[in-house]
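What follows is one chain in structure tokens, specifically the form predicted alone.
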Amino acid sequence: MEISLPPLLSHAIVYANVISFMTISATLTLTKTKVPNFAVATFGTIGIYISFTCIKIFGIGLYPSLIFCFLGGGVIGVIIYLLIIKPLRRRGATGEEMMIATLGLDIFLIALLNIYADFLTRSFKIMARDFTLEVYDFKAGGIDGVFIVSTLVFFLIFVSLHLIFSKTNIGIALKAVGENPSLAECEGIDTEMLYVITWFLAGALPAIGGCFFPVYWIANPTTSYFVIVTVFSGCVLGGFATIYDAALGGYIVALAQTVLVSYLSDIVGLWILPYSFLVPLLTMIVTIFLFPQGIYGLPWSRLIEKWHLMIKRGGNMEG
């Protein structure tokens, strides 16, 4: 028996994974090493490209390529920590030198895949621009493989995750380091490992978001281009205070993006569609200007207090 699933929904959901994926990655680097990362969604894109190697060059499927994904995007973010965030660190870079340069960091990586995508069209005649990874999907039960995987790998992380902050010694470790770097080195925690484990995450989980993207969407080496609007305004709904927030923020500003524009589009025209980037956009003005510390910052108890009480009169109402 197949299961009929909406194509916009199942678009939908896939992109606010990717993006979830890559706003819970700056938002690690934000809280825990003190790093506005803009290069975020440029770690998405060698994910991409991590991904379309494996299948093209080496033969091996879009969905076994994820492991690839997540080691090779790891292991990037802690060369880039190496070679570029401690010594700025060491240094005493601020924060705004730190922005500066991530910015510098994501021209070069897009420089470098530009590069690369060169150097497997020339010497693998093959086409390492605009492409899409549709071919390797696969189908179960009239659903989108790409649907039920990154769903279930979103989740599967995200609960890791969660019981990795809350339940390890290391998770309480990077709490630490996050709220005092300085207070945790004396209190004998090796802060420079936490570190590294924090951006081998920040490279990896926008990599695995990378591997899910090209599947419905045209990918090229300014992939992040197109996406990195979308990943700061989740960011900046989630308030760059925690994963669960910054997932939320993701899941809310590309659900936005994709099906309130979908429907707006039935109303006024397809004129509209190719606007869809000012959603994030405005969103973030929004946020910025309305309630500045994003979800995390709302006053929940009083608004959960208040919705109830209008339930309540509702129920009396009708009494």
Second form
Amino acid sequence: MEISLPPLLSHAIVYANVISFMTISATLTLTKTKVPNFAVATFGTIGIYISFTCIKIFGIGLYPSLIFCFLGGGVIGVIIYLLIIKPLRRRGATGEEMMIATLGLDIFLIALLNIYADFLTRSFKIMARDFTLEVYDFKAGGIDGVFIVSTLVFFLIFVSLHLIFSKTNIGIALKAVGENPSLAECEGIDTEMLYVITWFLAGALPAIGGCFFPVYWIANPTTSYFVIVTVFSGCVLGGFATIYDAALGGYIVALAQTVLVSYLSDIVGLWILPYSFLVPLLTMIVTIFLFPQGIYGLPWSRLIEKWHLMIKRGGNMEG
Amino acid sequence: MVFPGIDFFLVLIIYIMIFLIITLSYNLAYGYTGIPDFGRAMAAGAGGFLCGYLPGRLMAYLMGIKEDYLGNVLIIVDKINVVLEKDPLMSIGLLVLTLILGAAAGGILGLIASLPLFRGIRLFYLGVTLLAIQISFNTIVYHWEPIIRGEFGVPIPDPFKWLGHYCPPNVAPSFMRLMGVIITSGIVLAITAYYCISVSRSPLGRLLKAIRDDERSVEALGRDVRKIYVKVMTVSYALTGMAGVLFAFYQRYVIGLNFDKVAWTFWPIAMVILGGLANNKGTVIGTIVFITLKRFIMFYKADLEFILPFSPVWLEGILLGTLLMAMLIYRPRGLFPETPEIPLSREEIEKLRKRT
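Show the same protein again, this time as the form predicted in complex with the partner chain rather than the form predicted alone.
Entire complex below, previous chain first.
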């Protein structure tokens, strides 16, 4: 049986999955290790090139390459932690210094990715810029494989993270480290190991997102420039607090950007497409001005109470 | 190996002066006040893009040209240049007016960019927001053709063309033009440097450092820290706006790709960090070192192609990224660490000591 899924919905959901992987990663590094990671979107580009290499050089399929993206991205995350973040943390670098260091890292990684793309083009005679991996996708009952796999992988990872953070000792220890690392160390928690785990996840999650990106969109070493505003916006909307808010923030912003701009382009014309970034930018500005703590800081209990009250009043009026 | 000629060094001086205006003003915001400003390119762009938008249209209006400006921009700017070449006073007037308006545009942008601070957001949020606004600003200018024709760009009227008439024998008119840019940049740089040095030696400078070191203590002493942040951002962006105007006038052409975040935000950050935060002397040295290095790499790009295992195009990113990270890890206070500013001269201190 063939199910026809509107391309817009499929694109919006895949984009939301990709962005949410990155917002979760950025929120994890900030809350657990106090590092505002400006290179998070480039971690996604690393994932793009890992899957590209797996497919084009080693002949591995698009989705089997996910495991290499996860491991490769994670290892790169750990290397970055050991070589850059750890020395900075040891000398007591401020948050602003960490920000600038990750900006430097971002520039460095983009240059490296460009060099790698040149190397692939020269050595293997393959087009390593402005490519898509659409032909490596499959269709299941009329639905694009990337839609099914990215959504399944996202929810699988999200549930796993939820279980790790709420049900295991590691998760509880990570929470303690995020709140007070010195106190956690006094309690005998191996903070170093937890930082390594966090940075493994911080590298692995965007890399997985990166694997799905080129199926629908053109990829190159500077792809991060096109998604970074959306990622930051998702993080700000989430409130840089928990993985749940980060995922929700990323999902809302990415869906709004894709659906709203597509809807508007039908009304006003295609000229609006290059300005799609205005949706996440405006979301970010509105969030900062109206509720700077993001979704996390909203008074949920009061809002739910009001909601119940409204429903009750509505019910009474009908009666 | 080819050695650079006199033009190379004149252009190098121009670049150093323009970037000194940016780094000194950036040092005021980040070095002294601790604002993680990642939107500096936007301030330079405000001046530079205004330069592409306004002087040409203004002159066309004054000259009574009724044609569509952007549609016939090449012909119209040629006509304007003919008038400016014959009229030094008008040229200087146009230059000064654009500089003032560039500063105003930069200042307004600085004011807008710092408004989130009134909501009491963390400085980290400001960094994220400014970076996002800057990327968006560049994308709008690049795609929205009514401003400066986006990726095609526009030529800019040349307020230094008249200097060609005062050319000594055996000297090319282009040399006089470059000298004109150097003198103008020198004047703006002198104003910027005087202001930044005065602030650093004044009670205001000490207040800014106090905010950077402990914002809450300063608030407890009754100072409105948010207002000070906004004032610093406005002034700092206004100064950078003038640097953008100077760069656009020097280039005589501006396109939507100019004033990108790497060259106009991240490089200045690296220059300030290399020299030393909250140290104007260090900032000057950091800027001179970085700009000289960058210009020489660009000059010898073709030769580097044979030495490097990769294209020299990516060398800039590798160098900038490595230097930023290495400086922050091994020498966070820069080559010239911050020293306490002495508000009085040594003679005055000696006099006071003798008196007591």
